[in-house]
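We begin with a single chain expressed as structure tokens, specifically the form predicted on its own.
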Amino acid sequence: MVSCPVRTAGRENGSDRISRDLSPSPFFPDMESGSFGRYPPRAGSERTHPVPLDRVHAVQESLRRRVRLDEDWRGPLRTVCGVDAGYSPDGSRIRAAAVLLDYEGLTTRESVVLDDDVAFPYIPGLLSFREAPALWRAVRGLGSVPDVILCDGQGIAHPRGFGLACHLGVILDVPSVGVAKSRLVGCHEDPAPERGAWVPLRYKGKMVGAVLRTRAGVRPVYVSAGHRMTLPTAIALTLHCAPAFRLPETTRRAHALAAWSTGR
């Protein structure tokens, strides 16, 4: 088994304070998390009082407790949504993309791309607070509610058990899966070389995800449940959405739209 320390970079517990809170969205307000479309669109970029990191950690923990690792499908699976974010060359702007695909044929139904100011600094373990606000608005801009969201990031395979897929799944109340290109936490064996082979990803004595081979002989991806999702279903969804390439079509198409170099 490989040696697998937690990947970290920089400090998480200093005196940093967030320059602007996210009160127009369900990230910091003391309101209930709710269903898709409950919250009004963000209007402008009003600046409010700084938010200390201990407040951010408290919100993260509060949202983490709402994560559900079961399934309650409300009918047949018809659509799947991919999301991704890119940044301007100077890092001051974020581009969020949401792409809605038919589940069976993986044809694109519609997409939403939006640009916004980056309102949250890069802090290890809190990346979802940096990207989820813009991604949340992009998903809400779609004409219909996705049946499931596949995120280019982690689900519960996260130092605090609350990665981007969990964050989006909870605040949108939509089933979600994290499909990451690299490991953030945990230890694992190497999966067999054939497509569909997988091994458990374990962290602190628990299985938090799967290391899944989506193409024979190609580096695996790291799959974990986000919200209203089980790991076996997350693996099956990922394989279905990655029929020809290492990454799911959801991620590939969202990434192409979110790349800043594409221009708008």
Given for the second form:
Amino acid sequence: MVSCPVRTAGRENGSDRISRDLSPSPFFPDMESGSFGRYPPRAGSERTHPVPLDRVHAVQESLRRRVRLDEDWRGPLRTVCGVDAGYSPDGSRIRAAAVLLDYEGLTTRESVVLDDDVAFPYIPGLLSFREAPALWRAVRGLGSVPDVILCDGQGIAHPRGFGLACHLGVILDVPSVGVAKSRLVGCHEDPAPERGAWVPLRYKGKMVGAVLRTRAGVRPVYVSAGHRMTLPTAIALTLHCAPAFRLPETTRRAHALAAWSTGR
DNA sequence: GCGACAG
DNA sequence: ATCTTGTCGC
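Next up, can you give the form predicted in complex with the DNA of this protein, since the form predicted on its own came first?
Entire complex below, previous chain first.
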């Protein structure tokens, strides 16, 4: 892949902000960047195309066929990547952050932060079309390919079995896990109050994920496999990455970098 | 028709 | 997601 000039900026948290290869994602053939306009529409008379749900759903169904729900570890995990997105106050710009941590110790190795125009509205079930393009660029800007990516959103616990974690995992072909803060679909009981307790998240008669307690007495998180992943491994990874707080360190650090109020 | 609805 | 400080409780 052709790489753009290496750009380094900022030094917040002592983290690198290196951005390589800022090319746009090629995974939206029918919907090149801007085909829906920018969101929200700029004051004046900028037109935004209505989202053709049938076509977008078709793209999800198509990509869903590439999801693999088995593991493919090439040895022990060495790195875990956290990704998250934040928005400008007026909602017109999206900031994507990718942070690479050492799996053991969870120390930060490097991070990439970049901004882009928002080109898709927020629609439950279509979050990945709004955030994946920018997150994809951020992850590809890292100096090395992560062994696994933890996403702030659902994996297969999704209306069409293709949440943000699946989308990112597939287009990057990297194992991924979805760790969402709230439920999108499915039913479940309350997991026991202790850390590590979990109950199945069921949807349409299938177990699509787990409602996992990462911290005693605190609201659980919704874990589901994204790509090249199994639920047991997803749960173990989540617990490993969330040793002290409700959310995984991966997500917490990516969030700190992507939050608009902080940073730039 | 009436809710629900990742971030 | 974002607008926003202190405050009640373990």
